[in-house]
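This document starts with one chain, in the form predicted alone, laid out as structure tokens.
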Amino acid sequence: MHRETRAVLHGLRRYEEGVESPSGTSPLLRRGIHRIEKALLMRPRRDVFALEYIGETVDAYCKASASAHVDSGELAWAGDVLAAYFSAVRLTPLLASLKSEFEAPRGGAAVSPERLVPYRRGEPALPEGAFAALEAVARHRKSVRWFQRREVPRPLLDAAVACASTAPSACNRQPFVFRIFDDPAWVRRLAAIPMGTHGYHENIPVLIIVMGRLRDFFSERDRHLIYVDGSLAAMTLILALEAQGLSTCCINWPDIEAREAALAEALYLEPDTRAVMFIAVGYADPDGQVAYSKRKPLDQLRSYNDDRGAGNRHP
């Protein structure tokens, strides 16, 4: 509890610093823009909306525009959504003033060519057999602990991370980063820190550590989102790796003070940055064995409109 409290407090301080001097990304801007996106797609849409947060969102946009270190893609997205917002609402005196404030740093810039705003979903455009392909990848995936002595190309890792970035996260803040280690000395050192790697950690070609960052949140109420959002992204990453012929093994990260301290020291982690999980990656040794791991039956995993839930005993 003490470590979590310290992490949350450090994250809140870093969040406030980021509000005033954004760099790379602005969690406040991302949250505000995503809230406006959701308001724009509401049916029916009111003629005046988002009054509770439009002011702080425009302010965050102006501060991000003034920074030389904020991602240009993030600014383009924010600018397009705000432009769509001010075109959609009835301009009260307050909103007219905020519109002028928003347009000042843009200097008359047009929306981006891609027009990064809510769009009509349309009919499903997935290729035929998409579910069968996904199911095949998911069923083929097994936790692999024995890998070939074969280099893993970084473009494959980058492609998997890019795919993982499509995973949903609360207000699109993506409070995670993927720390990738493919240097053998680094891998041996770090893979020995978590529990459950005894006997095979020296056989791991690549180690990915999914890190959550509490600095992306304005309130302690969101302190568990690094684990929720990080896990959603991690599963997408794992399936993306599997689809490219790379095998993985999820390595549990226990909440043990000594191991937290060892990882923080090894990677110079700030207190608000917490490990979500470790993932071993490589080309599976075809002669290596994997666990059968019988899955629970469907009726133990799901229920419909049942006040007691799946798998519970009824009177």
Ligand SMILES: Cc1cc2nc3c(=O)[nH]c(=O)nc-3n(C[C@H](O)[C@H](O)[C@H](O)COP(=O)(O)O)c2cc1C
Second form
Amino acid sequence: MHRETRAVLHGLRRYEEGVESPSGTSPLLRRGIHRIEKALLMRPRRDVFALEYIGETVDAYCKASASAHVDSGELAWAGDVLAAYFSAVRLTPLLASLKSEFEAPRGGAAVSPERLVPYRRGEPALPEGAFAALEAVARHRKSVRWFQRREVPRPLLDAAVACASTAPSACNRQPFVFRIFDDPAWVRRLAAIPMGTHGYHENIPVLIIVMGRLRDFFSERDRHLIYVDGSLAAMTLILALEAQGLSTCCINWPDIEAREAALAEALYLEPDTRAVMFIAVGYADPDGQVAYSKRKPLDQLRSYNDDRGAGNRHP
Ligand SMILES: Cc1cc2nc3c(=O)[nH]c(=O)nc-3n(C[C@H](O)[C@H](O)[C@H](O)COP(=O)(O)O)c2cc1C
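One more: the block was the form predicted alone; return the form predicted in complex with the ligand.
Expanding to the full complex; the earlier chain stays at the top.
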């Protein structure tokens, strides 16, 4: 608990620093632009909207534009959405002044060629058999702990990370990073730090650490999101690896002082950067066994409209 408090406080401080001089990404800008996109697609849409956060979002946009270190894609998306906002909203004197402030950094309200704004989706068709394919990949996945001594091509890892980036995240902040280690010396050093690799850590070809960044949040109320968002992205990553012929095993990250310290020292981690889980990756050894791992039946996993389910106060 003490470490969690320290991590959250450090994250809040780094968040505030990031608001003043954003670098790489601006969580305030991402959240504000996300909220504006949601407001733009609201039905019905009011003629004046988003007043509670448009000021701080324009301010974040101007600071991000002034920084040489903010991702150009993030800026293009933010610029396009703000341009769409100012052309949709009825301009009150306050909004007219914010519009000028927004347009100043780029000398006008130009939008990017892709127009990165809310759009009517229509009915995009999925390929025939999409569920069967997804289910086949999900059922094919098993936790694999014995791997071939075979190099894992980085393009496959990168393709899986790109696929994982499509996972949903709260306010689209994506408060995680995948730290990939495919250098055997690194893997040897890191794979032994969590407890759950006992007996097979020397057999892991690639190790991915899903790291959460608490500096992406302005309030401690959101501190759990690194685990929620990180795990959703991790699952997409795992399925993407599986679909490319690779196998994985999730590895628990225990909240134990000595292990936290060992990981922080190995990777020079700041206190707000926390491991969500480790993932072992490689080509499965066909002679290695996997656990049967019987699943719970459907009726123990779900209920519909039921007020007597697990966790309820009533019998
Ligand atoms: C969050 C999480 C932590 C896990 N930690 C470990 C671990 O430390 N060591 C390990 O060998 N397996 C670990 N596993 C793998 C589980 O044991 C495995 O997913 C489960 O028993 C079901 O088996 P299956 O994945 O083969 O279907 C973990 C899985 C998850 C999702």
